[in-house]
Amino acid sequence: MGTINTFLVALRKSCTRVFLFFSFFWFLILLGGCVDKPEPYEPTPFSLEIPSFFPTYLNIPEDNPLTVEGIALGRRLFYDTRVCGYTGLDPDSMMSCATCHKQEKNFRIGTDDPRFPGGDAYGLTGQYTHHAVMPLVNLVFNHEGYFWNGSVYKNNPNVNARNIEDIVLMAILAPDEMNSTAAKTIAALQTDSNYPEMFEKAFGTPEITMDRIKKAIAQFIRTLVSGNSKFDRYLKGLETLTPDEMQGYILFSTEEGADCFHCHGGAGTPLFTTNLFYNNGRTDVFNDPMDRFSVTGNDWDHGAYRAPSLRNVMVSGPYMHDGHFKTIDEVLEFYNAGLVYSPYISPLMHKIDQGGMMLTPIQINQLKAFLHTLTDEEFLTNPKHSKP
């Protein structure tokens, strides 16, 4: 009997124990259920400051917000040779976004680079770009399309033409840019190890994929705002304008004298552009096929392309579309004296019928007085927008 006791009694601590075990085990179930996952990284939200007297809508699709960690990336991309896909070779026979847009020269090219003599742009492959290349200034107030005819649109059933981010795009594919391909790019851009913890914080995973390199570079793109001129300073008050100065303003901004205002504006369009398209009388033949034409069908856009933002124009050269012109004497040349008519010339150019503005050498140089004042110099050196 003593032993049987003795069996039950060992019997029922054993039961115990495997009990206490099972409960333990079942508790540790539901307590790491319990236990919240680590949320993934949330980017940083950027406010862009809007200069005063600027537009407030502002072209930044809902897909990608502004935020600290997706313009730092994109800076750092904006600025990578390795971006146009290539690894171990002389970074000055590669290309990265800055290769043409340079903070100096209003994120233009300038006609003083020693690899694109007189600004004239080309790809890896040697093949010129069609047109000149834009300066990469307050795009993101604008809401009319991109390029110089304005092929890139909102609207365009072209879904790989839309906004800034396609252009970045376009630009690391386009053989007459980077002529990458996605998959060498990534690769390049994989062999730098701070990238994955870049993207991650950005993007929330450290993959790297082209829309979060397209993404990236058109944030830090749209922050490149340019606002702080002496014209700018002037309208704050903060800043005096000199009489050759005023006298210039006064000439761009009337129909009396250089009629400037119909297309780039003026005191009540700060971006010193309407955004629009003109056939401004440079000539009489059309034969180009990436016009504003291309893109609307409509024969009155023969001929016409954008009208540039006037803002850092002194920096900006070379000029028009095709970089015909290459110093800002010589864009106030033809529209003094070289305006040709065509039936597509824009009603706009009021001077056509007598060939031009018609100033004299006083007036022009009061004019280019004016377009000093437009210098933005905190923007062409502001370290936000440099290398980093």
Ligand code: HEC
Contents of the next structure:
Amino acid sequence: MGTINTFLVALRKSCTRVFLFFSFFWFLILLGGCVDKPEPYEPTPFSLEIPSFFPTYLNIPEDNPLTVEGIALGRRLFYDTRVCGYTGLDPDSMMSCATCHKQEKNFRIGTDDPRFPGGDAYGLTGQYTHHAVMPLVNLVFNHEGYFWNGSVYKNNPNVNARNIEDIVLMAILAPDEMNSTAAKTIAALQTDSNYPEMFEKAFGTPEITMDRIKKAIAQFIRTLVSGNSKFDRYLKGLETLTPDEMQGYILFSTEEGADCFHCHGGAGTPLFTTNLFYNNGRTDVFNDPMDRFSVTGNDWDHGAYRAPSLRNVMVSGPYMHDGHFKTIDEVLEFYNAGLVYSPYISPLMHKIDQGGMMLTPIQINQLKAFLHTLTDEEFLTNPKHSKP
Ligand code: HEC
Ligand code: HEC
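Got the form predicted on its own; any chance of the form predicted in complex with ligand HEC too?
Up next: the whole complex, starting with the chain shown before.
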């Protein structure tokens, strides 16, 4: 009996030792797992809110999905004057995207900026931009090409000019905009100790690279969606239009009226643009080397440009690709009686034979009242789009 007992005690002891040994072993493995493994990179997917009646087909490249962290970074970069490659100069000698794309002006430049009198923008070197600044609104719904002439488009053989990401880089490098280099811009951003963490959260590691700058700013721009104007609320049955606004809407959307809807949309095309390119009869002299013809080589594209969205158009001047018209009254005067015939004018400019819409002053005011209903105050003041 005694020997059996001693044997059992010895056996229990050795079992405990083996158990303790393996427990300790597992503990070490677990500890190693907790301490050594870096936090997994998991940016938060951002789901874009699409306004009622808007198209749901979005222009978001597969390699740059929207994330909460990417958008936050992009927003900060959009407003950061160091993106132009300098630090510490006085603000007038520096430039951010928002210098030319101001939220309250529909992300355009406006006509009353003391630095850009008349709304003709120029870059850091003083060189004027070739065309007028474009609004940054609802660009995520555009599949037809960016810029006035659509030269930045998805299947462009020039891989450096396919989407908003590429436009970010162009703006940073262009002599008529920021005139920087990738190295200068990255070095200037490296002076800010907040960025490494923001880049890490958005892209997995703290490195500041041009590819990431492009992606983050493009993400932010894709969130600039305007779809809550009075007209939108009218379509949803939440608000009524005044008789003048309603008359203006009818003029806008009928061929007998002002006939604007073919190119600028309406209830069925709530972006208020087709995003297509037309010659709308501004002139018969075509010497702009960057019109739509320069992209397609199609004869009928001489003097053609992308029809801009008319959302927030009342705050969005100066108007047209050359910023020729400073006020909406001047634009309406042109469409009313100032059309110029050329063989290239769009066949959709039905009123060319009579020189324009030929509306009465009362009708012009009604049309203007309708255009006012496209102003989206929420978009123009949304804190999510403003300087962080
Ligand atoms: C000096 C003024 C200026 C600055 C600064 C500027 N832009 Fe622009 N932006 C323009 C002009 C002018 C156009 C129109 C160019 C054209 O079509 O010929 C434009 C067009 C665009 C477009 C195309 C919009 C469309 O509907 O096709 C995007 C996107 C854009 N800019 C983004 C940016 C970003 C991002 C930055 C900052 C990195 C920036 N811009 C800085 C003047 C500026
Ligand atoms: C055949 C197509 C077409 C029709 C019809 C048309 N437009 Fe346009 N619209 C354009 C194009 C193209 C541009 C840009 C032209 C340019 O940049 O030179 C433009 C520019 C504008 C602009 C300036 C927008 C900006 O942000 O710069 C306004 C405002 C405008 N149109 C209002 C109207 C109104 C109001 C009507 C009806 C009376 C109308 N358009 C009819 C094609 C058209």
